[in-house]
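To begin, one chain is listed below as structure tokens, in the form predicted alone.
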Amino acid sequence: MQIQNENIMVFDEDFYVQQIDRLIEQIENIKKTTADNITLDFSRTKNFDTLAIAIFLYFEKDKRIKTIFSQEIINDLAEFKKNIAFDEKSSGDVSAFESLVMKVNDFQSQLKTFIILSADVFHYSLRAVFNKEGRKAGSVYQQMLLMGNNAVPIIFLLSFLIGLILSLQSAAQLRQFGANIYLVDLIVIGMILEMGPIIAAVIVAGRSGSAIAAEISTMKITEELDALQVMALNPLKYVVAPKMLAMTVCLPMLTIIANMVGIFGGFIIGVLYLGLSPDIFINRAVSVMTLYFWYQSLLKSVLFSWLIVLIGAHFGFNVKGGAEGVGKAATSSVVAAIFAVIMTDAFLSLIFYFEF
């Protein structure tokens, strides 16, 4: 390094960390003795390390220094902004309609990610229904006991409540019009078609979605994805398609036992605080629960189920940071889990109860 005078330095071909200290010193007391910009000349230099790129960037911020980059550096300064996504901007200096845009940009590439992995779990799934190849022995039925079985009390009780509370709630109106008996076709329906699979969806979302998510992107940071490859294991058969194929056939079960006990819920209230006979509830419970309903309640839950594992695999494939990111993906997926089976749920009776 060379002073040609007080405000300018001349650096060398090589520029190493050893040298940054002596420089930073120099500047700060150049600042204190001149209000003059100072002008470092980094032209020759060609040798550098990752640390003296850092300091170029910082000097680059700095209004009262010049610089001047020889093309070497100029290259490695738009290499690293490239590949760390510099950000020249502070978030206070982007507009509201750069932010808007920016998030319709980041939904577009979410969007697109999230198809292509659908594609390749509902592929790999289905591959592993007929090849065993490629996963765990005995993975599916560990994956059914983790979601479908530990599930089952917090389920039950739930769902008892619920469809308790609902008769409650609805009984006392019925009551005043002398429609006891239409307690029967209310919290049947109600709970066969809406409550019943929403229930469910939603404990499950917490439960298994949050854990799917977590414990991918767990591996991803952990590097043990690669290690599968490695390995020639693939990781969306290996991790993914057990736990699709297990939710496909846990969550409908659990469907089916949260409806029957929120009807049961019912059926207590029907007959101690309606007055209503056992044989008359039960009769008529049989009559309304037709097939039609059970189609409607198992095909809901099993697109339910499907969209649970493929937002748990999405947070967790695109997980970022370390344990903080493991969190983060964990709650983004429970929250995107329920917005999205609640918004299935919407469209799906638009389609049955209305005829285009």
Contents of the next structure:
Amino acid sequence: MQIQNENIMVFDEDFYVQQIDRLIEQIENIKKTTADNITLDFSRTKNFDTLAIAIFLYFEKDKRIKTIFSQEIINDLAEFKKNIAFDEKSSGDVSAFESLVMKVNDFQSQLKTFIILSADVFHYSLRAVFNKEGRKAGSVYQQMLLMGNNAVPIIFLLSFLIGLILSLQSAAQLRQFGANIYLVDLIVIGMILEMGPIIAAVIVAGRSGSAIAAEISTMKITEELDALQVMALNPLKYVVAPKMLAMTVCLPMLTIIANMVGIFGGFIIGVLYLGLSPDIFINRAVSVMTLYFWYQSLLKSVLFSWLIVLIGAHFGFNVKGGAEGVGKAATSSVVAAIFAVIMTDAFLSLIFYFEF
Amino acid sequence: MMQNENIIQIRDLTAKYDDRIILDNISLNIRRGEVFVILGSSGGGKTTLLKHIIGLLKPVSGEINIFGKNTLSMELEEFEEILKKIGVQFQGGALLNSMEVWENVAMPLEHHTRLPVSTIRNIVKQKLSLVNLKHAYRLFPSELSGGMKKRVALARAIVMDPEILFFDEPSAGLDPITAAELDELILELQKKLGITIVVVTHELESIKRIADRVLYLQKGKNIFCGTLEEAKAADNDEMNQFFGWSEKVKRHK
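Go ahead and give the structure of the form predicted together with the partner chain, now that the form predicted alone is out.
What follows is the entire complex, opening with the chain shown before.
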């Protein structure tokens, strides 16, 4: 390359992209010093690589640069322009409003598939209660072990701590009014009606809801679900129904554990901090604890168990993409399950509070 | 068993993903006892056609008859009876990863027969030795190589002695020796047991070895259905290129 007077550059036969950084720098410098146009003379250039073509186009489009090209460059440039002349928009590029509409539509169709799936799952689960066919022998027991038994320690620990903290914070307030004995009512009602079912459901949603979504979505991606189907084994019967049965039994049992352990946490605070005698606490607790409270508590936990399995299965069956999709399915299922659990809890609490 | 009886009949099958037409008015007959190969370039709708035949996807319109019965209009229970007489080997094997190899192979027997466990195990052992995988009996699918997974999947597909066997890309990703062995096995099954075999593939060598008749799909259209000799005589540009019969390809060699 040589520079003839200030604004005209003439290039050799070879032009390769390695030279380009320095060249662009030089051109920028010239642009700064003069207001005149710059002329790049490529009329002798015959050998150049494919990246260089893109650079030629870049020069050609610059209004302050005048380019002179050899016939070879002109031919290749025309070819290059033809190759890049297609729409690079994807269906993913949409305006904000469009994406809002799409989200609403997506939610609608998801809700529809969720309802259909739920109906199917209830159908097959109900049949599975009476009929062992179509699932692996011992799979319900195995699921109970995984989702119920293995969750006991963590539920034990967390509901004890929640019971303890809840009572401690309330005890400090109740003490000021000399209403120490009402701690029993507070912790018994609070644990059985609200905290027990919620703690158990949230922990199980995090442990098993995500596991269900991850398992089913992986099976979908590796065609295992298809394989089941063509072996005349219904995936809902084989995979989902055992989980549904196991969860329907396990979550209420975990809820009972959470309730009792939480109340025990309150017992510790009541006895050690408020100085209630143990037999007074127990007598009061038994008289407060009506069967009706337990009925509400277990009803909630059964509904939560269904929500967790159905939401996990829904995100599992509707997985898109590969490994990333599995991660997304697991995450979404946990978020959606916890959301659904708390919404349902609020709804049921309101109904029970005002109706009865 | 009647020769030349149509075991699968497809009439005017049209399939779409969203608005994209994947299969366009496909009609074909597959005869009992033959090796029928569905081929075509990538994205031509081969696997989609297979999935429609085995009921994993539902078409927009058309009719699929297996064993002379329309599978699209039947109840799930009735279709499951047909599925029990069908074996499918999926591309990646599709073995259940939570179970050992022998449990995978035993699955159809466990669920659809009342055979005693010891008999089931013996049948599984026999099928595994048929595909040369005795040593994999107690392994998990994740401990197998790709080719071994395919062979286990084949053992699972034939464990119920099906009348029709479907293969989705049986030799894709296998070395030439293993692929040839697999082809031998396919031919053996066809000859010994009279199984009808439907293969989706684009492995040229394999097609030439096993195919009785082929279906050539081009962008979802049935552009040829017949024997390989007839395919050569048909002198279709794309098919000539596919099989390496055209001048253009020869020059490149």
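Note that the rigid core is defined as the largest set of C-alphas that superpose within 1.5 Å between two forms. What you see is a predicted model, and the numbers here were worked out from it, not measured in a lab. Positions refer to the first chain, counted from 1.
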Quick one: core overlaid, is residue 46 moving 2 Å or more at the Cα between the two forms? yes
Inspect the rigid-core superposition and answer whether the C-alpha of residue 19 shifts by 2 angstroms or more between the two forms. yes
Would the C-alpha of residue 317 be classed as shifted by 2 Å or more between the two forms after rigid-core alignment? no
